[in-house]
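Take a look at this single chain, the form predicted on its own, given in structure tokens.
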Amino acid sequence: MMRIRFGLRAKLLLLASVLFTIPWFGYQYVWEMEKYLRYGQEQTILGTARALATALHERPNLFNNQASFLPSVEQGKDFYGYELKQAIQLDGLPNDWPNYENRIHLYNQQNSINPLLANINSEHMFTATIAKYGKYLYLFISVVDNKVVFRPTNAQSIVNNDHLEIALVDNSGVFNRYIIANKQSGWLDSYRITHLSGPFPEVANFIQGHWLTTPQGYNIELRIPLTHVGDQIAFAVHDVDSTTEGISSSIGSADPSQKETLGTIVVPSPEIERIVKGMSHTNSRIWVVDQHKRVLASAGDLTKAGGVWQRTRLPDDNTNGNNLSPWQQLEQNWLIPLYYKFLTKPPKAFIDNLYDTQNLTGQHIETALIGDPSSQWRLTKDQQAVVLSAAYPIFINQQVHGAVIVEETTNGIRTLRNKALEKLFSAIIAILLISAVVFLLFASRISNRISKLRNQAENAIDENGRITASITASTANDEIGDLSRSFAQVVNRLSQYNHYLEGMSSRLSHELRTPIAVVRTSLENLSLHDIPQQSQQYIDRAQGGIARLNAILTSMSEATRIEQMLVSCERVNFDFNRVLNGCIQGYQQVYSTINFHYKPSDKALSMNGSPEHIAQLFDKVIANAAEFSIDQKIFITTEYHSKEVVVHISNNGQLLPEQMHERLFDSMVSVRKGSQDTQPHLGLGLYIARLICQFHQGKITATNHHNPQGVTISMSFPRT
């Protein structure tokens, strides 16, 4: 199984990429923070309702007596004056009324105020919807009237055809009723029915309006100055079918007939605007409610009440574009449009009409009307921003009597925190950028100092475990540099150690030679003298050991001298294969026993180097496979190449030890097991044969061969 590599390298460069959990690690923080920014907003936004309400305490008349103090508002009785956004224009036609099918109220016959004249087969039946705008009070009312009558050109009475009766108490408190009766479509007749002079209704001018027929009945759009208006109103609408038998149906909001009986009606107070307009710097949207939840002021606009870090810029926000340096329009140009790809950017519109402004919900507002402080986190309507609200109520006599509530959206924070965001991604991948080359740079210098010790290490000591370079010791000073200082000392003295073992043969020849020559010409000169017969066994013995000693010698000094010999021979041009052809005729009268297999070679082959060491090559071989052949078969086989020659010599026998086949050709190496020969082996020949093949810059290996089994030694030379 192959196994992937994992270097230095790879592993520091894992290592790097742990660099990659800071983006991890900077998004939680900045969402912690964004945490802390929303808790913060909540906060501030609570005190700002606090603040306010604090200056709405305790002041009772700024609510409206009858409306705001009610326990309860009965709906179609109790109104509500919706502020319009736009001016309405008085023609009888409610397209101008924004909202308008969901504002209208029905009255029939089950809001009759009179009794006797309710009649369920009736079809008198009108809808009536209440707002303000600027200094008037609008009111649009569509009748169902199956016969309209009209006021006759001359007739004195208000009240014999169909028409309006509207009944208000002013702020001061004065109770006054109106009759709307007009002798035709177009614009209003209006009349006041209380306090008069005389004994004739007066016309009341300041109530202006349309009246417009219809093919279900008519319209009536009139508007009437708040200056008339107080916090109670009622109206009904009289059908009258003929002029000459009175009213037939009387339907309305209340009885107009008196003051006790009129419903009350809510418009947004002056006065609480003033206040809450002076907080409506506060980038927020402020509403001040009734204990019903109707508003009595608002002010500000919820797409731009983004809190108070909505208008905050970043000190380098201020950067004029033109002055940009290239990371920071790196930055523009691409970083940050590929941030926005996962960020999203807070919504400059949109849609958020939950609230009815006749009457607000939320469960902030209802724990604030009970009297105490509360917030809410919610989304708009689009689910495009997240709103933060908070209520705090308004106390007067120790009771609630209303709200204010505080909204600012989160787009300030989200603002923050995608600047923080840009901020931290852009840091992060500078960081990144530098850490990665950094870690590059240190791993592969790392990575090469160790592959140059590899190197050394591996050219100091060839296959053979001998010593031929040495390791330059490394001045670095960390644990690679004392790495390499020790590499250089083992390898220095191992070669000191080998150099040692290397000359111990010729030295001990140098030193045994001449005790050996002491003691064989003692025996010499002894066995000159009579000596008894049984004595001359030892000398004889003695004289044997001494010519083994001696050829051991020879041995001895024969590799020293090949050694020396080398160093200063003189290399020629000579034939090789006249050289090996030679050898192959001497060996076969040498060895007569022996049956050589070789095909001479006719063809000159041209190699540099020693003719006569090459022979003395072949002699070792020859003689160490001529030893081991078990059947007397030796064979010599040539190969030639374009750049060498290769000679194999191969015998069948004894098989060679797996691991002796690189140190079979190391000095004083044998394989020879209990051998019976007289002749001392020192495992020196191939010794010999290997430095004679490294001389002529060959090679000189050996292998087993199977079927049958034996040994082939295979020498290869470059050809010249």
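No experiment lies behind these values; they were computed from the predicted model shown. Numbering follows the first chain given and starts at 1. Rigid core here is just the name for the largest C-alpha set that superposes within 1.5 Å across the two forms. Compared with the form predicted in complex with its partner chain:
- In a rigid-core overlay of the protein, Leu52 has its C-alpha displaced by under 2 Å between these two forms.
- Residue displacement note: Gly609 has its CA displaced by at least 2 Å between these two forms (rigid core superposed).
- In the core-superposed comparison between these two forms, Ile434 has its Cα shifted by at least 2 Å.
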Given for the second form:
Amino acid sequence: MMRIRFGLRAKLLLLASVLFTIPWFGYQYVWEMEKYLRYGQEQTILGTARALATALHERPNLFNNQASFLPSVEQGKDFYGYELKQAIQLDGLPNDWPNYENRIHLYNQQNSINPLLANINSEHMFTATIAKYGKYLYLFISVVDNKVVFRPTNAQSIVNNDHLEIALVDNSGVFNRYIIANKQSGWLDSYRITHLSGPFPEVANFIQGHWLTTPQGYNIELRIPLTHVGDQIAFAVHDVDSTTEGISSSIGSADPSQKETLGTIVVPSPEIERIVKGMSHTNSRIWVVDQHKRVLASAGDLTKAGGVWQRTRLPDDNTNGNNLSPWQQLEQNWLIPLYYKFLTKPPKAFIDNLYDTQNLTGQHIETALIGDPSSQWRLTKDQQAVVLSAAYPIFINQQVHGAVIVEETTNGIRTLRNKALEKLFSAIIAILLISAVVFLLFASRISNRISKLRNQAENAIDENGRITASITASTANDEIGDLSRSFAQVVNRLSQYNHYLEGMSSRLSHELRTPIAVVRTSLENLSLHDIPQQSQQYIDRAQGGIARLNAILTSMSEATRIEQMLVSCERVNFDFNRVLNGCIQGYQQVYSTINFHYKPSDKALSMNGSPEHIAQLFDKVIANAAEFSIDQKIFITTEYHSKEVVVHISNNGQLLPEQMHERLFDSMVSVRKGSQDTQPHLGLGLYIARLICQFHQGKITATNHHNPQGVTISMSFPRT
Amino acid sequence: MSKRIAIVEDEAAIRENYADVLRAQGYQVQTFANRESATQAFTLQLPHLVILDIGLEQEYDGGFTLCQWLRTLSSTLPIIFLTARDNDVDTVSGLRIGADDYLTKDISLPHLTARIAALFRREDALKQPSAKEHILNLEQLEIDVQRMTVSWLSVPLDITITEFWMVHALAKNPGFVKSRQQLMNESKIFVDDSTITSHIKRIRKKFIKIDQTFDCIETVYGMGYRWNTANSNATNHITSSVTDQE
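Alt. form predicted in complex with its partner chain, vs. the form predicted on its own above:
Expanding to the full complex; the earlier chain stays at the top.
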């Protein structure tokens, strides 16, 4: 199994990946910042609420006519005039009433105002809803009546038919009753029946509306100017099945016959609204509620209520695509869309219909109405935005009469946070990219330098341990530079030592030559004199020894001389085959006992080099083969390849020991088993052969062959 | 009058051994251990032949310096380098400086004395008119065995004793291969094969200096060298010898 190499570059990159924790910290920091901003916003919003509440404290007249003194409110009797956002067309159809279905209240026999007429079996019932728009109070009543009885034409009575009775107490406390009795579908006929100057009901034409007959009964849609509406109201639908039988069923919100039994109506107070309006520039949504949680005034729009931070728009918001720098373009087109894959953009449009303005809910409001200011975080119903709301109680005479509720979304903070995160991410991406590139470059540089050093170190010493090249010491002033210099020094020292060793034989031969000359000349001088016969043999032996020493010295110096000569040798083009043929002819004469098996090739083979040395190379190899041959046969074969020519010289005989194959061509290596012959062997022959081969860019190898056993020495030379 | 030979050699034992032998041959021998003493003596009187070692005591190239100085005094004084240094560079430098021969200390005393005798003989012979019987003529080659001179196209070669004997050995039997061993024996030196090769190369260069087209000394690979006369074809010889073998 191949192990995956975990190089310096990869390690450095892994270490560099620690950098990736920076965005995480940045992200955490921004989140933390957002937390503090939220806390700050909470305080601000509570402050806003308190400020507004302060403006409303101890001003009972603002609250007096708002029925806030009632200990309790009763659904269907006490009304809240929703503030409508759009105009209502008085056509008797409910489709322009917003949220109509949710805001209607059903009145049936249980709401009968005359207990005597209460008839469980009667199908008479109606639904009603009240709203405010502009300067009018709108009322929509949808009546279920199996038999609609209109006021007959010319009839004076206005009550002998189906009619609607409305009782109001206006702002000045005057009690008024009105009856709406139509002769036909269409524009309403309204009459006031109180404070009459004569015996007849007076037309109240400020009550405008439409009577629409429907399959199940009829609808009445009307409006009354707010000037006529105080804070008390009651209305009742009187069902008449026959113009002669009188009222068969009366159902209403309250008994409209006298002032005391009326229900209340709250319409958003213009006075409070004025005060609140003054606070509406705070980018907040503000509600003022009475103690029944009914909205007295409101200002602001939640979708625009982003809080104080909303206004801290960052300047690059208004940059358009024309003069953007490439980085900004990249940011706009690629990065920001990427960020918003996981960042949430504060929604521009979200739906918040949590609050029914008639009855605001929420723990914070409850708490505030007890007297403690509090705040609350909540999600909008569509879960698009987070809303922060704070409620602050309004005190009048030590009593809580209402509360100010200030609401803001966290959109401002979120925008700010998103901007911060965008900046952070962009900065981090830039930093990461730059640092990744820098790290990669740095790692590559170090790794390259080390690789270069390794290659130099590998090239400096060949497989035989010879110094082939020196290492160029780096000038860099760092550890790798130091290492390089150390290597260079080591190789240099090793090279000097190698040089010393290589020069050893020549130096040795030189140094030994003088003492040998001393001995030899002395012996020769001695032999010139008359010496006893007995002594002569010793002189002869000494001279034999000297001759052998001399032979050793000669072969030692031969190797170095060949090295020197090869250096200065000039290359010529020669015919390789002619040299080989010539050599083998020579060997046939020199080694007369040996049988050479060689088929001369007359093909010219051009080679560049030194033919004398090539011949010397063959001399050495053939001498070696002849010496080791046991059957006096030497086989010489040549192979011609496209790029090289190979000469095999093989003899049968003793095999090479396994570990000697490579070392055979080193200096002073001999595999002879003891030297029985007088001729000394220094193992320089094949060393010289290798030197010559190397000079010709060739290779020399020795291999054993079997059947019969023997050794083949192969020499390959590149063809020119 | 017996010849005066000066030996400049820092190794006392060798110096004295050489001196003894030469004295036994009837020469007058002066011995010097260093360059200063030799220079002093040579300023007074030049010997008839000088044997120089290259390394003299502290001077690594003292022999070369001395040789150069001697050549300024006399261009004909026979000078022999006798040294332990056998590398090519030293040999070439020694001969180029003007030595008549360059010998290594391997040489035996009889060979040395033979060489000295030969140098004196050449010196003497140069002073006398050349006798016809000593002259070997081989086409453009002329060898005067008496005077030990070689000339090619009648131009004399500046040749050392060793080289002379080699050329002589080759030219004596033109067309016949002389092995390196034979050349060594004939020139009375004991060296390795590659030294012979470089001697032959040097001889060739000396001929080529005179005649660009010179190619009479042929290398017979695996055997040795041969003197080719213009009318003997080298390849013919090889083929014929191969045929002889088979």
